[in-house]
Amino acid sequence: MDIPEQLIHTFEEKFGADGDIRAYFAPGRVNLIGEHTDYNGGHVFPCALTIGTYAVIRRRDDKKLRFYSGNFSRLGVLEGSLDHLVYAEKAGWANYPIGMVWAFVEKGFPVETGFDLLICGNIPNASGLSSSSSLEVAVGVALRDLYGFGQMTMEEIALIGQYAENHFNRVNCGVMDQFSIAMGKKDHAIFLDCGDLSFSYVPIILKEEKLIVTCSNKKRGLGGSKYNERRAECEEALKMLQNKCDICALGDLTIEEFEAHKDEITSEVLKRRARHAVYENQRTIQAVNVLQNGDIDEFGRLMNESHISLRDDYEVTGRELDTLVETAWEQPGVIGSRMTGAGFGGCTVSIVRDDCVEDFIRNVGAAYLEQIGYAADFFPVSIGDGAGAL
């Protein structure tokens, strides 16, 4: 049986076989360059992956919500109600689908009856490949179909997912994760301006290279990390710059404008945070330009620069990610390597020449185990389409 058939069988075991049972998939995502720029009104360059979250769902006639996760099977079936759409610590992972229902209602799309939902994903949890956003978008697409909101676009689903994450789960994320998962396109990355949501698809043509995601296996949750603190620091730096600059976001600044006015930021720490946001945005624009011109080596160099900025100016890498990246830089055939995602654990993304992949995995894996004390996991990944029905 393929995965959807297996999951439908499990769904029927948990919830019964009657009714209109539907299946959906939403990918994970990896950001190739442009980190911590999304909430600063800058550019990002993510792509959807072929790993992700499967959702099997059936509408009910009452107000009951029932949830089962193949990834957290020990928790059994969790229950909720449309009459009580509130965040609860004990609900655990179910806060994400509950948050999507809440956000649909808040945005004027009433979910008037409950549902049974089975979830199973093959994204490593807390890896930085957006397992939570993948879950949100999978549920969003399912709710759109199940309750007849056919006029809702994939962009709207992404924005509703971000709204749920910000206001229900209290993680102050930007829109990149949900957008790239909803709007992904096979063999393309998305060059997205997070200021106005204009975007273009850029082909990722790796003729003799592989994209390798390496999971540090250091677990971290965004809400409990310093993610929200970094966002607040950027907002504070922005306010200082606005004394002299007519800007709405740090992403509005060129490097020359930032250098001319950076002394408006009176804190050295805040200055470093803002410098990363401005330079990383311009670096991302440059990286997409060189990629479109076929210069994969220069793209890799800019990936490396991105990591250094995230390490030194934004301070979100940590020992685990630095060990993976700095060891990767020493390996033959590595075109570029950097942390990806929010940081504080999670993953790196590397571009590695085909004939060097085995040595890369062996050497980086051995060095990481020796220095950190536990193993990293390596995933050669492919770029897939965005979310949809199966």
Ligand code: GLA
Given for the second form:
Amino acid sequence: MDIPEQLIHTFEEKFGADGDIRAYFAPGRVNLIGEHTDYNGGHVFPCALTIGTYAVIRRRDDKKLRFYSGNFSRLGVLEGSLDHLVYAEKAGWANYPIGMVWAFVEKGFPVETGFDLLICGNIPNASGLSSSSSLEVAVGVALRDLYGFGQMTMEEIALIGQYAENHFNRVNCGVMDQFSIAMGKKDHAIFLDCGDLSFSYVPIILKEEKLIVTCSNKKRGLGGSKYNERRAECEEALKMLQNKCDICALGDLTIEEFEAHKDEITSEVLKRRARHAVYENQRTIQAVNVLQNGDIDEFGRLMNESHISLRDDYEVTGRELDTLVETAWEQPGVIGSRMTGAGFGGCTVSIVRDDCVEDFIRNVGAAYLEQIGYAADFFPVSIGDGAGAL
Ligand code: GLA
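What would the structure be for the form predicted together with alpha-D-galactopyranose (GLA), rather than the form predicted on its own?
Starting with the chain above, the whole complex follows.
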């Protein structure tokens, strides 16, 4: 039995077997470079993974919403109602699908009857591979189909997901996660300008290397982290720069313009935050350029620089991610290694030569266990397609 069949079986057990039961999948994502640039109107370079979230769903005739997650089976079936679309701590993971319904309605796509929904994902929770955005986009695609909003584009679903995250779950995230999950393409990363959402697909052809995600197993929730604080710091720095520069976002600045005007930012901390946003954006543009010219080594070097900037200027790495990355840099065959996602825990992404992967996992794993006191998990990952029906 493949995964969807098994899940449909569980769905029938929990909610009954009659009616039109449908299944959807949305991937997780890993960002190769361009971190904390999306909400600064800069560039990102993420790709969708082959691991992700399955959603099995059936429309109801009444206003009830029923939820079951294979990842939180001890919570059993949770219930909600279309008449009560509000965030509630006790709703736990169900706040994400409820938030999507709320956002659909807010954006003028009425969801007039309820549904039964089963979710099951194989992205490690709170790993920084966007399990929550994956859930949002899976539900978004399902709602589009179920309620006849066929004209809605995948980009719109991504934006509705971001809206739900910002205004329902109160995490002020940018658009990168939902966009890459909705729009992903097998064996490609997405070079996205978050200023205007223009993008192109860039092939990621690793002939002699593997993409390795390492999970620090340090749990973090975006809401509880300093994510919103960093975003507010960037906004403050932007305001100060706007005294001299005609810009809408930090991503509008070249390095030369930033260096010429940086002293408008009167706080040293804010200056470092802005420096990261500006340099990381330019680094991302350069990284995509060198990759397209086939220079994977230079791409890796820029990944390393990205980590240093996130560590020293943006201060979102922490001991766990630094230990993983700095140990990775010492290993033979490592082309590049950096934290990925929001930071403060979660994962790193490394490009490692095929013949060195085994030693890499053994050595970095041992050093991490010794220095941090618990184990990290290593996943060779593949780049998959964006969300859709199964
Ligand atoms: C999280 C957010 C994204 C992005 C990254 C950092 O994943 O959801 O919007 O800001 O952090 O690059």
